[in-house]
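Here's a solo chain for you in structure tokens, the form predicted alone.
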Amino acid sequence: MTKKLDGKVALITGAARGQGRSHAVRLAREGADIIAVDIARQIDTVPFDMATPEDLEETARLVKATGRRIVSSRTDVRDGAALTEAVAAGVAELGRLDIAVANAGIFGFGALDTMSEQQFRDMIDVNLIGMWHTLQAAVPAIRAGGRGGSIVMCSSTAGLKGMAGFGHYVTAKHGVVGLMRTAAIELAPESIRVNTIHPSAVDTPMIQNAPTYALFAPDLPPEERTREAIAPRYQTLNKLPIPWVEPLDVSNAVAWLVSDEARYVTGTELKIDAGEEL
């Protein structure tokens, strides 16, 4: 049976775990070969443990288990030259580039008037400038194919409204929407489509960690801030009766957006938010 991404190559940033790993495996199951990049080390201002080299190796193993090829590298999206080099190396091995999923991102919290400049800069550098670097690294390779292509930038429901407690994240995710809308206009004549996705909370290590639990349940003692205790508080964000969406729910949306089934969809903010924004 023909798969909807047979013969295509997809770049995934932030691919070591969480949504990025899910996107890589989901697109591989649809027939795509994968270029996977991830910093795979800690950033000091991020309050929870980030992905490791072993996580990136596991993503590679899972993609290979689908029968597809993967080229992976430990690359920081804040370094545009390094990202361009990593993409070029992947294209040289896999032969082309059709899809880019700009997924790499970090999360943190603090009031805008008291957080450190380094906190704010790291958030913007990863979550917004990293998206621009991904665009710059991917577009020449997609353009070279002359077949058009699809770019998906991962924003958030926080990219559609103000939210207290993590304004640097909200600022970056709003910026992603402006980047997407402009890129969609500029690249449309070449049939390169650009869209954003906007998940609600997703069941990944980015929300399932002690510092984030403390943000949602400051009234509870640390020993009572469990996944089970926190779930009802997350559920208050959503209209559907669930606390969070699964990574696969987001990956299914990505797989549709980058396929020919969405061939005329560009410049769109696609919500996967369990009704949060209704």
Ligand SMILES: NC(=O)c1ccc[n+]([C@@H]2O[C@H](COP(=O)([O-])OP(=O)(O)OC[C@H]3O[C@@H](n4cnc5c(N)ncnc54)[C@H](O)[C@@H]3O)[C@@H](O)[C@H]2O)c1
Given for the second form:
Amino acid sequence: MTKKLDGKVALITGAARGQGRSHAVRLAREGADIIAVDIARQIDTVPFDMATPEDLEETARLVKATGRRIVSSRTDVRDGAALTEAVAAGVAELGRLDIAVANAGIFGFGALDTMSEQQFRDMIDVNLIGMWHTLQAAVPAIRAGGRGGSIVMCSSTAGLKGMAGFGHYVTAKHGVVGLMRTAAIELAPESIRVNTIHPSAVDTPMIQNAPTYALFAPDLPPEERTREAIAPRYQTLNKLPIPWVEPLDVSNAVAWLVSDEARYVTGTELKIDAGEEL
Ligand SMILES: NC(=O)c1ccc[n+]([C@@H]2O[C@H](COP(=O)([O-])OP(=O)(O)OC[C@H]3O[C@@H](n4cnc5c(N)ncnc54)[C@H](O)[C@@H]3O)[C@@H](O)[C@H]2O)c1
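Alright, leaving the form predicted alone aside, put up the form predicted in complex with the named molecule.
Once more the chain from above appears, this time first in line as the rest of the complex follows.
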């Protein structure tokens, strides 16, 4: 049976775990070969554990289990030259590039008037400049194919409204929308589509960690801040009666956006948010 992405190659940043891993496996199941990049080490201003090299290896194993190929590397999206090199190496091995999913991101918290300069800069560097680097690394390779392509940038519901307690994240995620809207115009003549996705809370290590639980349930004593206790707090954000969406829900949206079924969809802010934004 022909699959939606047969013969295509997709770049995915932040692919070691969470949504990035889920996108890699989902797109591979649709027939795409994968170029996976992840920093796979800690950034000091991130208050929870980031992915490891073992996580990235596990993504590679899962993609290979679908029968597709994967070229993975430990690459920091803050380093534009390194990312361009990683993409070029992937394209050299897999033959082409059609899709880029700019997914790598970090989270953290603090009030805007008191957070450190380093915290704010790291956030903008990863969550905004990293997305621009991904575009810069991917577009020449997509363009070289002359077949058009699709770029998806991961924003958030925090890219559509103000939210207290993590203003650097909100700022970066709004910036991604500006990046997307402009790139969608600039690249449209070459049939390269650019869209953003806006999930509400997603069940990944980014939200399932003690420091983030403390943000959502400061009133609970630390020992009571469990996944079960925190779920109703997250649920208050959504209209649908669920605490969070699953990575696969976001991957399903990505798989559609990058496929020919969405061939005339560009410049769209696609919410996968359980009604949070209503
Ligand atoms: N989890 C949520 O609730 C949620 C909601 C909306 C949007 N998002 C966004 O979704 C995307 C994926 O996050 P997730 O939920 O899978 O979290 P996650 O922490 O599980 O995964 C993020 C991945 O990005 C990688 N990464 C971070 N900085 C990097 C860098 N400089 N270079 C390369 N890789 C880097 C991490 O190592 C990790 O593997 C992020 O952009 C995040 O902001 C998350």
